[in-house]
Number of protein chains: 2
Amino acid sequence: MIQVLLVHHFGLLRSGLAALLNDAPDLEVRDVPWSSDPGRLRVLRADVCVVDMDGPGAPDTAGMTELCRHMTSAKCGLLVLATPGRPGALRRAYDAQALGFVNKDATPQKLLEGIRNVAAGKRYVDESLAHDLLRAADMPLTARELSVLSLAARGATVSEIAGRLHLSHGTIRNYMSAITRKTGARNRIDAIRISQGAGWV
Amino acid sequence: MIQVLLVHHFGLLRSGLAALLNDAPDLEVRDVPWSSDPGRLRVLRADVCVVDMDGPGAPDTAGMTELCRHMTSAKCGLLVLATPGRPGALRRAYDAQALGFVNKDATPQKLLEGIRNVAAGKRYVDESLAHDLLRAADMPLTARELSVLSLAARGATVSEIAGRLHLSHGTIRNYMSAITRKTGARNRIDAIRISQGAGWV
């Protein structure tokens, strides 16, 4: 039997996904809410952990990385449910060692295939995410630019960002200009919108 | 039999929600993807239309209003699945004549109760959304301020917003200052972040 841990931030959708897997004779499914302390999920031993990686209430980057770290050290394969068109989110999941990638717009059959492959230690990529994965390799921003952008997206002023990152106001302004140019945006707000849409921040 | 039309932008989550309703002997469920032309959904006669109102890929404000208009004229009650903490989205659904409000974090039982109430022409509000509904009554921004904010959130410059709304640059700047003050934000980007979080835009 494959032990599946299904993590979703919303109870109704979590129950629904669990209902899709209930008829599979080779799976034993437990569904749990997303916890901001992924260490707690680790004690729930599983072969495969299925997690919805975005949407309001979903784990943020730090939470996702922490979850992956715990699951990997517990020899549990991670399968992420991904929204198409958000290469940045896929990239983070890939960097965090996720093995399986299933499109949220897929059929239940794909989810089953993904779970069985990941349980066997194999990588599984839903082919409808291939284009996003290719784009995910072309991350336009540097790690430092991403830090600046993340703080700006949370409403921090140039002064606050400069203070947080121990850099001068001028340097932060230069980073913001580079970010705006590289994302093909019209201004800072547009750069944040584009980057959030792609899942980079 | 209650005819239920289940609308969700993601196939996997749509199938999951449908699976939750499959065992109910009094429901006949069809699940369809969200269509940017809600008139197409109208031809699918139903007593209750269940729609997930937010998350990436969900209907935007215009789409939601259009869907509600079509469903109401087809004598189909609308039940929305709502993310807690987004009073603005609830307000739009309420203004668009939605009858049922179920928290996405609810149990499947609540969804069933909601569907049966709406099918009987009754309003149904999941009590866990009560606080958000109260907040939804206190919309801090005027319709004009919302227009300015929506354009700004999509990356439009002050000039572009002024051009679109046939107003002067100074007036747009005044609106942006009022929006920043009323939302308790630190700056424009922060005002957009707060308003998007609450579902106002």
Second form
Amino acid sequence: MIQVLLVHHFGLLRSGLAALLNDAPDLEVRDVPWSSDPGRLRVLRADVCVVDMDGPGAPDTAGMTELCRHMTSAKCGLLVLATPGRPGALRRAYDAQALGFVNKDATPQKLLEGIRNVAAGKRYVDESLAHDLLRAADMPLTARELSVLSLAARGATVSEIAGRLHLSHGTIRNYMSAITRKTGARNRIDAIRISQGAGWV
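The form predicted alone is what I want next, because the block you gave corresponds to the form predicted in complex with a further copy of the same chain; please supply it.
For this one, just the chain is written down, with no partner chains and no other molecules.
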């Protein structure tokens, strides 16, 4: 029996997807929101952690890595649900050592294939995400820079970004300077515009 942990921001979608997956005879699914207490996650065993990358509570690389670290099973594999055209989210998932990548518009069968492959320790990439995954590999920004830029694009101030990522204000400013340079932007706003146009955030 494959133990699956489903992490999704929206309760209705999370419970519906969990019910669908629980119909498979070889899966046992538990579902939790992103806001779940990490202490609770420590008592849950999972072979595969399925994560929605696009919700308002979606994590950065550190958040996904931390989630997997809390799993009591050392072999818990990460499978992400992603939207095409957003290589930045795929880059964060890749840097968090995700094994599986499934399009959120895919059929339930594709998700089941992905879960079973990841449970077996194999990589699984939905073909509709393959091009974006290649674009993600060529992205000039690091995972940490993408996290900073993603928060900035949502309107967060330097202080708010520093608090969220547990970094100093100076470090955040250094990241923003690097982002501006790497994107060829004139300033922070221009860097956000360029990155949004490229689908990085």
